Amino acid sequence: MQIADDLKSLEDRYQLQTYGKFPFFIDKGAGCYVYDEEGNKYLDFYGAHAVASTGHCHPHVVKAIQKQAAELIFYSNVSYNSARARAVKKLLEMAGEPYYQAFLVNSGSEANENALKLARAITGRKEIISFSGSFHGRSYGSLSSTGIPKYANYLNTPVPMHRILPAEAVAEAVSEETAAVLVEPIQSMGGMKEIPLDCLSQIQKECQQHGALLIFDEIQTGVARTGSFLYSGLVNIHPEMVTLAKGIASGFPAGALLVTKELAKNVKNGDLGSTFGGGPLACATMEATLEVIDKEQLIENASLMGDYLKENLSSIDGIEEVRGRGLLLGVKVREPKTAKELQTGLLKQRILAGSSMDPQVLRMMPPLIITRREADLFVEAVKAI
């Protein structure tokens, strides 16, 4: 115990204090569970913020990392690489039409930055429209598009020509000045709010009429989490660009920007670049992750388990609503109770869950491998609270 306390003090001393943390170490994980420094087991319905798509330390992913690390840890995009070739092929096959090519990066924020940059370069316009309540990342351009005041107000000089509007006002705001509309189709941090389908359809129509590009930020909704490989496929609205990260490589830093064939024709040598994006180790991990999602039918499982959780949680007294799709869910707690109280109660039962900017909404982003056993454990714990 003293060693753990000493290590906590060490981390607090040398790391900037920018994160709220669980009051224990997580040094080991397996499947849907993580373990603290004393060996206590926690059911992980937080999923390391929707990152642990295949669960913790999936054997196939671990083996792929070990194999690639022994062969080549890194070489940049100046060279062809077999791991990269296989990974992008698998990624685009699973994404399906109309997506034709990918640009590989290290994070969701970086994926969004490159999408915004590409939109402005291709259209020759500057204006970016995004939604109130959205979250797009921590780097300058993506943060300038973020519609959550806590984060947006941090910038005293945001990137110019970013407009943040309520969902219902976006479509009519699109004009010949608009380079792109950036959409987080389910606003996870904003309280797991899903943008209405008719709203998305109208925005796409206006973008097409005015020559603006549509970008879906699928950093949390993508890679099988909502019961479809892409949320855009689930609702049959296909933007010109889709950004991905989080669970794309089971926790190894990786992200991607997917573009249509028509858009790809406008991208020239040197338009985009990333030193570490598409590195061999990241790509081997990504390929292994996608193979697990495919072979273990985790897309179908996310849909099935999401429906099961929604049905069972919705029947509990004190739960006002269950939002979201698949295994990207928000539990809205009826007042006067709060999501924080529910999160604290779950932690006492050794279950991890996430908070949101809505004080009434608890977020659930568990590994896509959960079964009814884990779902029932979570439901029963919520009932007990």
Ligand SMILES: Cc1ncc(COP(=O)(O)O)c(C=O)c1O
Second form
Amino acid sequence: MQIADDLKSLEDRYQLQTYGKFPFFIDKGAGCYVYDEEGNKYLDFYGAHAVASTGHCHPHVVKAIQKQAAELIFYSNVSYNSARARAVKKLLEMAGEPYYQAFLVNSGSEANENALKLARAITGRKEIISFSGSFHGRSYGSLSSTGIPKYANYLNTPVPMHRILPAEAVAEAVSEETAAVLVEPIQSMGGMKEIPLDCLSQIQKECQQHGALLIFDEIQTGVARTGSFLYSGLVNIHPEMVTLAKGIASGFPAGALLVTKELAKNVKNGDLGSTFGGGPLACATMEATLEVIDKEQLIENASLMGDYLKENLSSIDGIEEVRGRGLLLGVKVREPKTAKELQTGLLKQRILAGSSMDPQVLRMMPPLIITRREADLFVEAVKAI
Ligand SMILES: Cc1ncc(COP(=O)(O)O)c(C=O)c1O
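Starting from the form predicted alone, produce the coordinates for the form predicted together with this ligand.
Next comes the full complex, and the chain you just saw is listed first.
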């Protein structure tokens, strides 16, 4: 394929080389599948980086984008906009109590950055505590909170007053100096490790006692992926702030910071801002995504399919453990095999899955629309390997 080879060399020549890539183009997608330049079909259990919540090019989402693009592509937050009004209403309705208002942004890092900024501004304190093994993004504050050395070490000077501690040391470290504790409740990139619930409850208790704020980074766990609209709702721990992105708009760049009423009272005109955050096209896409999640009962589907995958994968020889919740799952491969070998074997069978920082753990973040058919295809492919 001469044309494809030429285009590949163009991308390699002109894009800064910061990513390892699949060795083919993905220029087309539909539902749970994507297609390469030769028309080969791949089952997407990587979910376009945990983003394709409603699948690729869901007709309701595509229609909403086309309609909004023809009406108004962009106007900033200095004007009211009906797509924005509808999107924030739907988002807050689905998030439920205690979340009261949202600040709309363009990415996960930006959502975390604003959460951290707000925490420091509201408490008047500086210390931010986060967890070893967590990933929070690539901007300065979010990277300074990231507990995976491979990423965090890139900063030779992290933002001051950020402390990264092992999960079991966090609760006891919270003090009158602490502005916030930032938690990725299932550490996805870190190897799909769940922070134990008693640890989360203890941290919340300490935060409440010391006047520190609790922030859940639900950029991967949120928006229905773990079988609840928010993971915090599933585990019944309600932090003051929750950050969302990834699947919130089916792949259109968007994110949100949700805050409680108590917190919202402390935010005033001019405190936060973002030119593109909450743009009409992003909001129309977000609203359509949330409508699909609601109407097609994708919260329930994520939970059912997650349990089905867990059960069927766990019984395969060579799989030590399947961890995570809903459709945010990690398959731990028994040594001496590695997750990389499993990922390569799956790719040969035209199935995409993700790696993690743990060489034994392969990640699955498929679209929330998968059926038993796709789950069975995945399970059979793993068995064959
Ligand atoms: C848990 C978590 N937080 C934050 C981020 C950063 O999001 P973004 O890449 O949209 O800035 C990611 C991205 O992978 C993530 O998985």
